[in-house]
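Given next, in structure tokens, is a single chain: the form predicted on its own.
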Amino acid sequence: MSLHVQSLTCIRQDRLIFKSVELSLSSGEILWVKGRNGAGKSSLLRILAGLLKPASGIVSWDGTDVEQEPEQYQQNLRYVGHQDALKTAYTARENLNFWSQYTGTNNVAAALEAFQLQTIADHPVRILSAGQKKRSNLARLIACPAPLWILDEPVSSLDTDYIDLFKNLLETHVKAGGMALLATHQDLGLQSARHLDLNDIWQVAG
């Protein structure tokens, strides 16, 4: 499995966000997307998740342009944005059941255990703390497994213990042949992660 990006350019509301971005990602790899606020980290991840259209460039999955096989590509990725994709009237368990039914998977119990959510699994999301909501959102990665994780600020609102828990799950995922692309301002100490700094791209472009 592999993800390749060629000459990717993003324009939003007539403003150039970034241009000529190149990257590649293969099984067992982590790519950390860095850059100042406004450099285009979230826009890049949303394009790679199929939520935004690039102005130009090609995104390929296993050598095939994702525009040609969008459904196959979507089946192979899970995107977790910095905003929680949770229905606040539902419990954490109900939210995970919803996503599992949507993706045709059934790993809810494992997801609740992996993110230590068992004691709050049946509480409405609206009464959970920010960190509990974050863990409930990240638990979709386990409840609905896929090889490619695309993560925007995955450890925001998490305390140190849960950041370590997330890192362990991330490293387990890639050791099993998965891959991850994440944007975060926080250095997670992932020694094996490669870097893509959008600040460097802007310096070259300028």
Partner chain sequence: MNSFLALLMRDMRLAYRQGSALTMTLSFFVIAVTLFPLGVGPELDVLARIGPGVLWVGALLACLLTLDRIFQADYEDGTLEQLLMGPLPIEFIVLAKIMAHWITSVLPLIIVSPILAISLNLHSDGIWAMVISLLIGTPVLSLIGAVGGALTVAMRRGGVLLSLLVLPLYIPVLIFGVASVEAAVALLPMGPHLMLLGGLSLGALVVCPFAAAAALRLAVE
Contents of the next structure:
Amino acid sequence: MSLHVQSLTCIRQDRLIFKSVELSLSSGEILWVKGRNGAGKSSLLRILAGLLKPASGIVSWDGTDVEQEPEQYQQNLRYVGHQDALKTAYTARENLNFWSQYTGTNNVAAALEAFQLQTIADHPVRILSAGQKKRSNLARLIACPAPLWILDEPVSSLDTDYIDLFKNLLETHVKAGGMALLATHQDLGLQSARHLDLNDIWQVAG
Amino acid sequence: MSLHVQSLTCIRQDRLIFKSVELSLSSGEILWVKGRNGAGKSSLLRILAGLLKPASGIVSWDGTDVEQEPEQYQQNLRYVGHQDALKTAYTARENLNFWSQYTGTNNVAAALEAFQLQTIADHPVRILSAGQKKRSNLARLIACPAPLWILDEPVSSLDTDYIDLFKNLLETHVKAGGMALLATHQDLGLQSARHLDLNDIWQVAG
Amino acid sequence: MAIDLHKYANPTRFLRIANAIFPWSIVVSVGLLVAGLYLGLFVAPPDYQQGETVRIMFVHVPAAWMAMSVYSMMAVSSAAGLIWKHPVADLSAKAAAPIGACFTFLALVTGSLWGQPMWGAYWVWDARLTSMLILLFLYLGYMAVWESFEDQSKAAKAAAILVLIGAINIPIIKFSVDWWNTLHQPASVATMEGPKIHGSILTPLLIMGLAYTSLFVTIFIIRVRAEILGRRLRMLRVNQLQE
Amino acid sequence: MNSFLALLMRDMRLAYRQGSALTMTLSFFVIAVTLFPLGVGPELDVLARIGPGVLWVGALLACLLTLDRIFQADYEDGTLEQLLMGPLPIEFIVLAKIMAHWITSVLPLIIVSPILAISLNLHSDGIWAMVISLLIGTPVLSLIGAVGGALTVAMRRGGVLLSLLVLPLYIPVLIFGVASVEAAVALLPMGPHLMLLGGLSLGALVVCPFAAAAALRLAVE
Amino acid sequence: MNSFLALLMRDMRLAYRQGSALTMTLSFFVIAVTLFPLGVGPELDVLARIGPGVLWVGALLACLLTLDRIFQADYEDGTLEQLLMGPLPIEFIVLAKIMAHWITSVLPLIIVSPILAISLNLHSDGIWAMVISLLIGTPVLSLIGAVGGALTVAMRRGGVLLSLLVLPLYIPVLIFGVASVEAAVALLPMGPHLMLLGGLSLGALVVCPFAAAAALRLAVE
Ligand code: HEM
Ligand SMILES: Nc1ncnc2c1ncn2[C@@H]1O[C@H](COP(=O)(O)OP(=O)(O)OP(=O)(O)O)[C@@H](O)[C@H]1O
Ligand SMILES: Nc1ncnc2c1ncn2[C@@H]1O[C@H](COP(=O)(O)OP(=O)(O)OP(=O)(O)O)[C@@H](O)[C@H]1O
Ligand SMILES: [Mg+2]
Ligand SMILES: [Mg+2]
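How about the form predicted together with the partner chain, since we already have the form predicted on its own?
Entire complex below, previous chain first.
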């Protein structure tokens, strides 16, 4: 399994966000997308998640253009964005149950355990703290396993212990043949991660 | 000017979040509230901002109980919470203009400059990136000056340069006689800051 | 590297044709309008039942025709825009909408002015009148959708979806007089059997119809040209960023 | 198919949790319909005359008031984009949500409409006609409403625009719905009207999920 | 006072930006009123009979549809808590928002109501009565609506509950409002009805801001 991106350009409302981005990612790899605020990290990740149309460029998964076979690609990816994607009237467990039914996976108990959510799994999400919400959201990655993780600021509002926990989960994931693309401002100290600096791309290109 | 808190206890939906919290803060001081996810940092800050009623305890400002004279206290504080408090249909400038009119202050241009928002000040907030939104929100602190800043995760989604910028602003603020209470998971490296660890309080108290 | 800005594609051919037609369409509209109004208001005989009020017809009927045909044209070009992503298609639907709304409004106003002497009320809730009012709202909704999106290519798609669903109203207007018993009189010009009215009325009516059409074409060209120029400006800005 | 059911069930349970339980939708309908006798006065013959219209308009408004629930909440908390990335084609996502809307917000109204019809002094032949016409016609309301909801979802508080877009398209349903009840009351055949309503429903079923899906794709960008 | 004006202006400009510009509110009202003749049939005498009721119910519904705008958006994006921490007493915050709601969502309706009244074949004496009774009576709708809005603001999608809470309280306004128009049409004095409406308005003006303020304090906790 591998992801290839060729000369990707992003224009939002007539403003050029970035151009000629090239990247590739295969099993066992982590790519850390860096860049200042407004550099276009979220935009890049949304394009790769299929949520935003690029102005030009090709994204291919296992050699096939994802525009041609989006279903095939989307089955293989999990995206965690800025928003929580949690129903606040439901508990964390109910939220995860729904997502795992919806994606046809079945790993909720393990997910709750991985993120140490057991004690708060049956509170409505509405009353959780910021970090607890974030963990409930991240738990979707385990509850609905998929090889490619696309993570936009996954550790914001996690405390240092949970950041470590998340880092371990991430490393386990890629060791097991998964791959991950993440945008964070905090250095997670992932030795194995390759870097992609959107600021550089601008300097080179423009 | 000084803030004193005596034996503050917080109960949310029949669950004890923390008890017997004591703290005091006076001009020129920064208090860094630490604690794991769910320790009650946000709850504490909301109580101090007057948005949440404590189960017991006294918060006093300059010696007077803030429950007795809330207006007097609230004039002196600015709270930045998890939410953006920005109207997405407005531009950053318009948002700040409103807040400064509303609070009867007048410092918008300086605020935009302080957070380097000039170039994006006239885009609707809707299309800003996460960090740009956060800065527009923080700019309220400068646009509507007040001595006491209560900041809940002020640097989440800021890039490292802007974190430094924010740190400088914070230090300038307290040097000019202000004071600040902030909850973050990231260590900002503020030499002068005192610490309050909510986890410890639990160990001591419970 | 040049970006493939398909949606911004340069509609040169359209502009060339439009520029060629434009002076003629001004002349033709003015000429036909003068001729039609003269024939309608002074030459055509007063109706034996309605008297002089019948002359409102020469303003009213062609306006109603235009209201419906402009909407149909918008629907067709929106469909073309969605399916073939033709660059001028969305633009022309957008440019046509306010003109169509004006014709609709004109038909409504003249209709209700005519209604007072004919039916004793400015307004009755009859199927034709109501469906015509709905048409006005569809136009307004369409324009509101364009206003509500900042991203023009998104707005184009959203508006196209709306206009296509709303197209169901056109046959309703057209056949309302046949499907329900309405106060409004049934079609007598555009029928399967051919026109059923006398030539002295039919001629000015048709001339007015043509006059309105060329008036539409004139305003339409002005608006589309403005749209294309605006779009080119934005394209220039994007490309400038690229350099 | 499992995804479809999961989504349908989730939406229905959410609607239930968020307090639009049966009783509440019902109460709204009852109160809305009650407004008219209060507004136009209690004369029985006037009421019987306007009864079908009032009931249909009531159903239409109840539908309108709950429309933004179809996509708005899911859009705002980021659930919608996650749904779009899932295995279910967008058209089916839309369909599941429309079904949930119809079942939670419209069906309860139809169930109580006979009682209200009696209170409005409607002829007993009219009551059955009422229920049948509502059953056949109201799906169109949810279907068209979903298109409007999808078009306005990205505009914060698109409420008013939503009603501007949707109400004109509701009007044919209203006309045929009322006509079928009035035909039944007048002991005329109501078949043709119901056929038309059914035709509208089928047409909307074919067109609307695609239109709404296209609109949703625009919204998440 | 400056804070009050700032808030009032902000709300009005926001309403305008978010596309509930005059034209849109109007269109909603016009379409809503259009539904009735379609529903009950076009006979002029029936329409004239139910005209005042229809116009009042239309105003009421337009008000209802826009109620959640008063506090919902500000609550969700955290603006509300910031407002509460500002210098303006909560009662005045509420008042500013109610005024903005009335001006942006209700006043436009009153301005077009004469045209609609004509289309409903209302007697010309009734038209003025209509406008006056709306002017005096509708502030109650915004005032009561604000209380409902504040009570339901913390419940996500409290829409249906909101209408349930608010509609029963709207009924007196509806009754007196319609009564005053009908009195005018029947050439009877409409003074007493208008007095009652005015009384309701004043009473609501005194009570509602406090009630809504109390509800808001609960909501932000
Ligand atoms: C506001 C009120 C009215 C509206 C919205 C309206 C609408 C329309 C429309 C949409 C058409 C085009 C029909 C077609 O092409 O098939 C039309 C045609 C026509 N209208 Fe009206 N109308 C109104 C009032 C009246 C009145 C009061 C009269 C006079 C009695 C009238 C007489 C006609 C005639 C004679 C035609 C031509 C029909 C034909 O020959 O095809 N209309 N009107
Ligand atoms: N919906 C949108 N429409 C138009 N422009 C947008 C939109 N969203 C973001 N932008 C612009 O695109 C640029 C990149 O935004 P993006 O969110 O990708 O940045 P980012 O690298 O994720 O920044 P951050 O670190 O602040 O999250 C920004 O300048 C922003 O203003
Ligand atoms: N509205 C609420 N009702 C009831 N309990 C709540 C509510 N909000 C938060 N809690 C609970 O109170 C505890 C403390 O929450 P708080 O938000 O203060 O934590 P925090 O220290 O800010 O955590 P984080 O680092 O995750 O932001 C949590 O266990 C949370 O579940
Ligand atoms: Mg980002
Ligand atoms: Mg917190």
